[in-house]
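Next up is one chain by itself, shown in C-alpha cells, the form predicted alone.
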Amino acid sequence: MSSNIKKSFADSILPHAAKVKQMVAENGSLKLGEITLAQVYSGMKGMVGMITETSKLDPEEGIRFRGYSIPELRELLPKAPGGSEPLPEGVFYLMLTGTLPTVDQVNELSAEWESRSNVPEHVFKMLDALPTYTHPMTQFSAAILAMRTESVFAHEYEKGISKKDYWDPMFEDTMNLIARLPRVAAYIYRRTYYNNEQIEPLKGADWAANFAHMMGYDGVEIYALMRLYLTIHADHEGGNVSAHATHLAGSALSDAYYSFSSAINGLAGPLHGLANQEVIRWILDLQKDLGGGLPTKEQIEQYVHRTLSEGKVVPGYGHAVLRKTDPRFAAQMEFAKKYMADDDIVNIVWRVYDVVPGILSNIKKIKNPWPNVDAHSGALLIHYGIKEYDFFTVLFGVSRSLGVLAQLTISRAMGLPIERPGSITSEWIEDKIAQSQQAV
C-alpha cells in the first residue's frame, strides 16, 4: 500500500541527503570540539558523534521535535475530534518529514496504520509458549523478532536491491512494525495480567485510543492520556540507549525488526526506560512506609534523606543532559491538574517534587536535581487502573518506536555508514599521559 506520507518523506529526505553529502565533502575537516580523557571514560557523554534529524535535546529548554517544543506540539499538532491532546501520528509525521501535518494527513496515517496492523498468528503462538511470569519487556522484544518474518527490507535485500533504494523497504518495515506494536503490546498485557482474555481492536480508531481499548481501558480521559504519553515519549535525540541501539544495529543494515528489538533490550535497563517502573515502586513503598494516604512534606523529606543515607538514589530525578525540570514532566503535571488533582499518588509525586530538588541541589556531585519524565508517568497510569508497573516500560517502548524508526528510515535514505568508533586501551592512555608529562 502506498500513501502520501511516503511521497512527502521522499520529497524531503532525498534532497537533504544530497545536501549533507556535499556538506561533508566540503567541510569534513571542521572540528566539532575537543575530546577529553574524561569524556572517553564517561560513556561518551556530550561527545558529538552521530546524526539524528528527528529531535534535539537542549539542557535548558528540553526536547524539541524538528525544532518544536512539547508545549508547541500540544498546541499545533492535530487532535482527535473533541480531544485535548495531540495524536502521536502527528509527531511521527513531523519527525519523518520535517513538516507539521494537516488533520487530513494525520487521519490518512491513522487509517494506513490500521490497514497494516494485522499481526501474524505465529507471533501470538510464540508468546503463548512463554511462561506468563516472563517480564513483559522480554515478551515484547521476542515478539518484535518473531514479526521479522514479514520484513520487506530483508526480502528486497536478498533479491539484490540498489543501495540508493534501501530507504524504500525500510519505510515499509517501519510503517508495518509501528502499526502492529499496539496489538502486540496489548496482547502481552492481557495474557500476563488478565488470563489471556483478549480484546479485539476498534475499527476507525486512532493509534493511541485503539491501544488503550485493546488493553481494556476506554473513555475520553484515558484516550487523552495515552495520546499524550505516546507523543511525549516518542524521541529524545539519538544518544540515549534505545535510540543509539536502533542506530547502531541499523547501521549494519539490520532491518527494522532486529534494530528495534535492540532498542527494547536497552530500554529495559533500570538506568533507561525501566526507571518508570522503579519510580512508582519507590512512591508506593514511601506511601506504605509512612502509613498510607497522603504524607506531609516533612515526612517525605525524612524518607528521602533515609533513601540517600542507604546509598540509594531517588528514582525519577536527574538526567544525563537536562539541567531543569523535564518539560515532559511538566506536561504530565498539567494533565494531572486538569483531570486528577485530588489523587493521593499524584499529590505524593507533587510533594516529592517540592522537596527533592532542594535536597539534591546540596549534593555537589549532582548536576541536575530536577525530575525527568519517569517521575510522573506511573501515577497517571495507576489513576486509570493500569497498576501493573512491570508493564510501564512496554508503553514507553511502543512510543519510542515513533522516533527511532523514523530516524532509522532517514538514516537509510541518507546512506549513513556502519557505525564503528575507534577504541583505545587504558594502557594506551597511560602511555599518552606519560608522554605528555615528559614533554613538559
Ligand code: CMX
The other form holds:
Amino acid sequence: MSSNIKKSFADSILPHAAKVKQMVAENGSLKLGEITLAQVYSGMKGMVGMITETSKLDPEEGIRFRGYSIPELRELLPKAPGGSEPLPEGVFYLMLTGTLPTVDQVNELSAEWESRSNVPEHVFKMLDALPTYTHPMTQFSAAILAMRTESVFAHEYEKGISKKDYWDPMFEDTMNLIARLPRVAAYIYRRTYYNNEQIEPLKGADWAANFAHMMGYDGVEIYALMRLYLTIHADHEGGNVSAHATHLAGSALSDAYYSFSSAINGLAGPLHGLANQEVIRWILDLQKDLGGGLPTKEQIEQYVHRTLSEGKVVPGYGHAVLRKTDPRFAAQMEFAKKYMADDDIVNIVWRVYDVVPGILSNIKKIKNPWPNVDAHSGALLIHYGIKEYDFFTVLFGVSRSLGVLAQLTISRAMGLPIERPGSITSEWIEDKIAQSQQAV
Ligand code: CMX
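Next up, the form predicted together with the ligand. The previous block was the form predicted alone.
After this comes the whole thing, all chains and molecules, with the earlier chain placed first.
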C-alpha cells in the first residue's frame, strides 16, 4: 500500500463489499418502490436505481456526505492553519473511507496530491493547439481525455488483472487525476484569459490554495473561498448528471479519465453545472438593461417575468430533488455576509432571492421555487476579481471530481456491474394502457 488513505479505504470497503454481497443474496427480492408511467417520461425522478455510498440528498434538508450536513462539515473537517473553511481533502477522505479524517490525515493527503500533480507536457501542447475561444469546459474535458495516457487502470487491465483487484488501479487513477486537475484547470484559465502567462504551483500548499494561486489569486479570503467552494460542490448523491455519467461510463470499466470526462460533458449543460455561468450572465444582462447599479425588487420582478415569458428558465432556481433553499446556497450566503456584505453583485443575488421564489411558487408546474448552489457562487468569485464567468463551471468540475471519483473507486471495490436499465417505446406504453383498460 503506497499511502495511509489507501489502507484506510481498503480496510473499510472490502468488508463492506462482502457484507453487501451477502445482503443482496439474502434480501434480493425486497421491493424498493414502484415505477409509474409519469416517472418514465420525467427523467426517472424519484426512481431508485443505483447505489452511491459517498452522499445522500434529502429533498427538505439538502445534502449529507456520509451522514454529515454542510454546516456540520464546516465545523468538523480539518482546516488549514488559521483558516476558517474546511479543506476539501477532508471531504474526499470522508467520502472515500466513511470516516472523518484527522488533521494529520488531511495534511498527508495534501502532500500526496502535491506529489502526484505532475501533468504530462503533451496535455499542455494539446490545449495550446485549441483556439482560446474554445469554451473552458471543452478544453477541460479534452485535457482530461488527453491525460488518459497515464491511466494505471487501463495499463493494468491490458496486462490482465483479476476482477477483485480492479479497485486498486482505479484508486491510483482517482488520486492522480484529482491531484492534476487544479494544474490543468489553472492552465486553461491563464491561457484563455491571461495571454498564457502561467503561474508555477505553490510548494507545500493545500489543494485549494494552490489552485487559487495558480489561477493568479492569493490571500486569506480567496483561499478560504476556494476551500469552501471545492468542498460544497464535491458531491450530490448519484443520480445527478455528472455523477451518473461517471458511474455509467465507469460501469463499462472505462477508466477514471474516460469516466470523469463524461462527467464534465454533462456538467457543461446549462440545466446542470453551467447554470453558475448563466446566473451571472443573467444578472449582468439585467444590470446592463437598467443602466447599471442595484436594481429594485420591482425591476427584478419585471425582469424575471420577461425571462419566463420568453420561454426561458430562471437560472440558479429549481432542482430535480431539493424542495427547499439549497444549504450550499446558504453556506455561500453566510460567507458573503462575513466578507463582502456591501458587494453590489452579491446584493443583487440576495434581492433576486427575495423575489424569485414568490414568483416561481405561483407557477404550478415548477416543483421547487428555491435557489440552488449555482445562484450564489459566481457573485463570490467576481468579488475577488474572477470575472471570467464562462470559466466558473470548470471550478465546479474540479470540485465534483472528489465525489464522483471516490464513488467510482468504491464501485470497482464493490464489484458493481455494467449498468443497463431497460427502455420502452411509447407504442409499448400505449399497448399497456389499452390492455389495462380492457381488463376493467
Ligand atoms: N425557471 C423556469 N422554469 C422552471 C424552473 C426555473 N428555474 N425550474 C423548473 N422550471 C420548469 C421546467 O423547465 C419544467 O417546465 P416544462 O414542463 O415546460 O418543461 C417545469 O418547471 C417542471 O420542472 P421541475 O420538475 O420543477 O424541475 P426538473 O426536475 O425538471 O428540472 C432543473 C430541474 C434544475 C433542471 C430546473 O429547475 C431548471 O431548469 N432550473 C434552472 C437551471 C438551474 O439552475 N440548474 C442548476 C441545477 C443545480 C445543478 O445541477 O448545478
